[in-house]
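First comes one chain, alone, set out as structure tokens in the form predicted alone.
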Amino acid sequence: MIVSTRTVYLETMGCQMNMLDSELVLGRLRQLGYRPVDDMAGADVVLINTCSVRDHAEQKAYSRLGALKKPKAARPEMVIGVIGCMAERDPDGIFEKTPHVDLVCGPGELSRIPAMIEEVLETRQKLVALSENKSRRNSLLARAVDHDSVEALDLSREAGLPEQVTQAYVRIQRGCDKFCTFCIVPYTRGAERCRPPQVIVDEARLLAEHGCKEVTLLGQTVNSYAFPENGRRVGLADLLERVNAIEGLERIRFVTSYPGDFTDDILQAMRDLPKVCEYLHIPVQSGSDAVLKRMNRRYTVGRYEELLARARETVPGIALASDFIVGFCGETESEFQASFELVERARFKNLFCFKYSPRPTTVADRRLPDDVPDTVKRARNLAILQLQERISLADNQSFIGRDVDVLVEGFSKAAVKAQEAEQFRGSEVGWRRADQLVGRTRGDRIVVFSGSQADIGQVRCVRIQSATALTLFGELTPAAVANTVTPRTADVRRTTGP
């Protein structure tokens, strides 16, 4: 084993699954000798964990390997690297563009980046590792390299944890096969392929070991995951409960679902099982059949609202969130119209909003007319985003006078802003103070109020006083004290007052 003693800096873009994937090369990197730095531009090895979902986020990756431009001429011993799915999408364009980078790696080959940088520093030459046999992918022999490939970065994770950890991701499965005409994923990260159960059930116990109070199943599709184990069918409800078994754990979450494919076992382990918690976020993206058939999205508006009816009756308090493309192909003012509706009617916890823009080798892009006007594509967006904030606020504000259980995150970066710059060690400015932490509910409402050091990494019951359409505001209770957190509560955990 090659032991370095170079400084590492990563930045990660995009989604959860690119969170977790640097959180395991980072982890990787660190068992050998790296050590994590802040510093981009002084680091020996930088790598750029980039997405290309939408061109903003690669607009943005290209901004910051620009400005490693200089570093690098005046350092010519520093490692650059992209990786990721712009690393898997577009390689030439990337050294084109960029012509100081020196390695670039797709997202089904991170093992190999210790090893790529070690050649960089050897030999000077520029790498290149992508996912191979990319016209074989659906077959099942390439299915298998390809799982066995990108499974070696997950099952190196114990070497790279921390002593303690919070929070933590782990992957049930990697692509997607269902090949909506916008996305880009399938291309960059391949077809769906799911983990055995009993390998993710001992990565979650790994992590509860390591105090891990909440873990996240990922997936591109996760409520899709299927594994054949001795003659049946294991699915995201079976997993659910597997999970929830292991002493330790105390929240259990799953992102992201297809409308196309939940089933109602899902709903009942979320509503049964204590850990799961009462929180689902499922994109809808259109609020138009029209547009739905366009995106080939396998679903109708009509089954989606009746899925979000089922949920909210079989899981009492369940939050909800969504996903929405304004501006796709064809898009007019009465579909666009019709999505508006579709977010008065739901009421979702909250959303998330995107202008759509068209990403080179799918099906929208190559047959389907990018003929929505920017300006057209903004107002849409935005008249979408101030629609769901007003709707947020109210939810929110609901909670005034109520008492919550939060799991603690952290200081917020408003408190380590205000750590670091003494002169406002103890003051307060709104809610800027040094002693500010944050946490989130069981429906992931992110709550904000003061503690201490000893109160991360523990459930506490917070009595919320304010709110904003993103954040609720509170103080402890007595009862965080103790620590007494009733083991389901969904969101609110008792009324207080009149």
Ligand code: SAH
Given for the second form:
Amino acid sequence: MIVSTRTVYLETMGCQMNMLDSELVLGRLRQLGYRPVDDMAGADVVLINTCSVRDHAEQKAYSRLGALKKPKAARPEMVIGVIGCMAERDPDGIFEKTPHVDLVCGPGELSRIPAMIEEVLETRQKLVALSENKSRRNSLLARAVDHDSVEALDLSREAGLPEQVTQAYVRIQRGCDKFCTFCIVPYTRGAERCRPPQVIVDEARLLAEHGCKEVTLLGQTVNSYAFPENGRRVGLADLLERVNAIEGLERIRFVTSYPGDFTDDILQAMRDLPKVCEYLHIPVQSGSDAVLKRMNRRYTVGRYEELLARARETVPGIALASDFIVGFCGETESEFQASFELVERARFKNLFCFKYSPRPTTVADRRLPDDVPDTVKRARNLAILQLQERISLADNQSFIGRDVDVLVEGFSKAAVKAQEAEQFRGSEVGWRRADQLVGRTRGDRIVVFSGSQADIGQVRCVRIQSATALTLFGELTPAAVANTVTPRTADVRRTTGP
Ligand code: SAH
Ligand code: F3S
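Form predicted in complex with S-adenosyl-L-homocysteine, following the form predicted alone:
Shown next: the complete complex, the earlier chain at its head.
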């Protein structure tokens, strides 16, 4: 094993899957002696983990790469790598637009990063590693590296783990087979592949042994999880049961769910397994059946609302979250209204709303005109966000006077600001004290309160005193201060005691 003394700067854009990928790459590099640094321009190796889901995300990556042009000219020995979905989607475009990039590596080949860095340094050739299909096709501008197993990186997790972790992601599934017509993910992350249950359980146990209290099982459509075992199918509900049995873990989440084929056994598992949190992120995308059809979403609005009702009935106190796209190809005013009305009826805890962004190679981009003007997309986006902001505020205000269980994540300011900026772009960001702690309830509600370093990584009981649309504010209950409670209940089941 070559041990390096180099510094590495890794920046992550996009989804939770990318955050996990970055953690694994950085863990592997740290294990090889690399030292992570915050100074991008001064680092020996710079990696940008990119997202392709909307054009905006790609522009952001190019802007970061642009900032590296001068440092690279001054220090040509610097290695610049573009990894993740944009790397997979458009390797040639990256080398053309940013010729100072040395290596491009898709999300399925990240275990190759250390070897690629060495090879770049040795040969000064540009390198590209893409999924098997694409490597065969070969990039025109760089030499393709051989295909390797994508599992290797996940399995190297132990070596890169920090001493203490509170929360962690565990991949249960890669890729996606749904092919929603707007979505680039099936092209950048490939076909759906489920990891074996034993590997997942072992990884979650390893995390628990490192002090981890909460694991989030990750996949694009986690409710489709299926793995054959001794002639029977292990599904998500079975997996939840096995992870629930791991000692030391306190909370289990899973994202993202797909509204089609969402079976009741998963809801029952959420109800019956004490560690599984009462939180479901289940993107609907649109409230119009005609739009859902154009999107190739394989359910109707009626079926979706039935699912929400079943979830609320089976899992008391469940918090529901969703994603919407506005301004999809051909979206009429009345089709948009249908989305607006669904938001009004559904009473989500929160939602993410995106303006449709055509992605090259997707079916929508090839077959449907992107005919909703950007000004209309923007207005529709704002209308939905403002409506949801009112709903979230009312929902959060209903917690005032109640006690909630909070897994404390750390000091508050940065975390809260990032979340608000992402969700209600353009709305007022409230003032926060930097010495306050932030954590989440089981229903994924953000709670800010005063406490100490010792509370970080613990579940604490907090009495809610005030609320904004995105944040609950409170104080530790006297019992929590005395550390005499170990609460384990859903957000709304618990009420303030006498
Ligand atoms: N199942 C995935 C979805 C990945 S994309 C998951 O784990 O979340 C995340 C969200 O981005 C989608 O739910 C959708 O609302 C949005 N999105 C995807 N493609 C988009 C596009 N072309 N334009 C705008 N928003 C998009
Ligand atoms: Fe994308 Fe649809 Fe899969 S949104 S990740 S193709 S479920």
